[in-house]
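Below, in structure tokens: the form predicted on its own, a single chain.
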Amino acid sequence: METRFKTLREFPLDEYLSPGATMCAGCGGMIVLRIFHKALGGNVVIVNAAGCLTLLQVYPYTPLKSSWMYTAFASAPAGAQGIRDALDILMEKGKLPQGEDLKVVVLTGDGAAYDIGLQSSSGAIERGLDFYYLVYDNEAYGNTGFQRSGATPFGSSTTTTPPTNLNPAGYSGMKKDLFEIWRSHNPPYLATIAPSHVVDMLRKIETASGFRGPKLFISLSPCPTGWGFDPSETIKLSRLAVECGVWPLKEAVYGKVRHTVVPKVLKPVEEYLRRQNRYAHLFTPTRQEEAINFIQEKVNEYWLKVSATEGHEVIKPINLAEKQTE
């Protein structure tokens, strides 16, 4: 498919999304919204999971030119079920223009997408929602004071999954595989983005809109205040997350899956976790070789799969031993 984004000199000049919210400084959920919408033009309807973005719409102020619905934790797929009717049956009727018709995008993040909304989101897949479902995923319940989610990495320090003499390395389970999950429903369109990344999320946005139908679009949101770095760094930590393998950027078309940035050496990943807060344990007051080894180790297994399924160039995992050795 021939894409209009290029460059970054394609990127959309309108903005949908006022300066001067109420969101975290550095926030990696807001920037991805922002694209989002510019991606998507101005006829959108945006339905919003309980989250860290309801605090956009503080009534009677918002920062969206577009319409928006709130809705509780586990309902916004069918919130978005609903709108999406009632506009077909509207313009059905002849009562509302086919330019009027609106886009509608469910907002959410991990802990609805992961957790608590799952069941209703499954039913909209599964009943062919014609909807985008923007997933912004800090790796916590970010909004309440950054507890364990479904999305929760191994080694994170959560306030639900602290270090401690039993779990030295914090949370000691693993990320759930969102994209997995929706991919075994066999949907139209899925795509991994990152705020770093920009023109790649264009050109997913782009080809999304091409199919009727859910799509998913899991975006890495780094969060200054529950992963604890300096709001400067939001774009420097995601694309070290896109570079050190952690954060791999793929979509899939009817189940068949294609990555769109593929590193052909693998930063080592302390360079991500070093720069974060929530790892600190992972390296003072001493460090915790076995469980950095073991998150090295789950990165290359996973992009030496890619490279043998996909038929990249073979990306060079990091040699541990070596690495331990220099």
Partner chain sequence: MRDVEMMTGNTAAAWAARLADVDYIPAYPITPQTEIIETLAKWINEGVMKAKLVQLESEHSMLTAAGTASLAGARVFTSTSSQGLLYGFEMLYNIAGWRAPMVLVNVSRAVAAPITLEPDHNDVLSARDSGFMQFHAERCQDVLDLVLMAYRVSEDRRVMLPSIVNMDGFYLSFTREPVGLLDKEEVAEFLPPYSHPQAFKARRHVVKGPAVIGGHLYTFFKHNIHESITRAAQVFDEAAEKFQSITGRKLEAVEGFLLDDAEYVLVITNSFTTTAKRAVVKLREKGVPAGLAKVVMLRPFPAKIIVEKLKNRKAVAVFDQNISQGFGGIIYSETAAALYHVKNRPETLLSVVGGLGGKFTTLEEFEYVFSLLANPDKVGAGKPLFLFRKDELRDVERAMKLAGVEGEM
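The form predicted on its own done, now the form predicted together with the partner chain:
Lone chain follows.
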């Protein structure tokens, strides 16, 4: 496909998000929102569910040059449905000129997307609602102080899954695969994105805008506050997540999956885990080999399957046995 975005030179210069909002420094979610907004332009209404970015709007201030509708925790997609349907029927009845139309964008964190709002997003996708959904996934309930969510990965410490002697690994369940849940609805466009891979992100938004219906984006959103790393390292963390294979960048057009960034050689997950306090218990005071290997194995399995089904050249997984004898 022809694309407007070949390198970072094509990065749109228009700004829709002013500086000075009261989010944490280095918030990955904010970076993604800023880029996302650039790609969509200004005639947008953002429909939000409870989460960190809800506090972008504290009366009487807004950092956005677009419209905003805060709904409730569970029902931002339904809020988008109401606005989309209203604009459509008003245009159809001749009560609103076509030129007054808006793009409707749902913006939520992972708590809303993976947990409490899963039902309403499922409904909106199934009905074929014409909207964008941007999830900023920081893998926990960040706004309330980092409790476990359906997006929390195995091994993460959160305030509700603290690592203890009884439970040394922290969270012992697995991150929910929202990509696959949404893909099973067969939406026209679905992708994962990451703030470190801006051109990839811009291209995906560009591709998505060619479709009518649900256009869904799940973005890794490194969270300095919850994950425990220096705010200057957000992009580095995001890049490591991709290079270690923890956060695969992919898209699905009407359900057909394609990975857009394929690491030829995977970096060991340890490089990614080590930089974050939420995984510190895996390394100190004693190294939890089993837990670290389990995370690595899951990543290996994923990419072996990808190379088999998509026919990529060899993706070299980390050989745990070799590593241990090193």
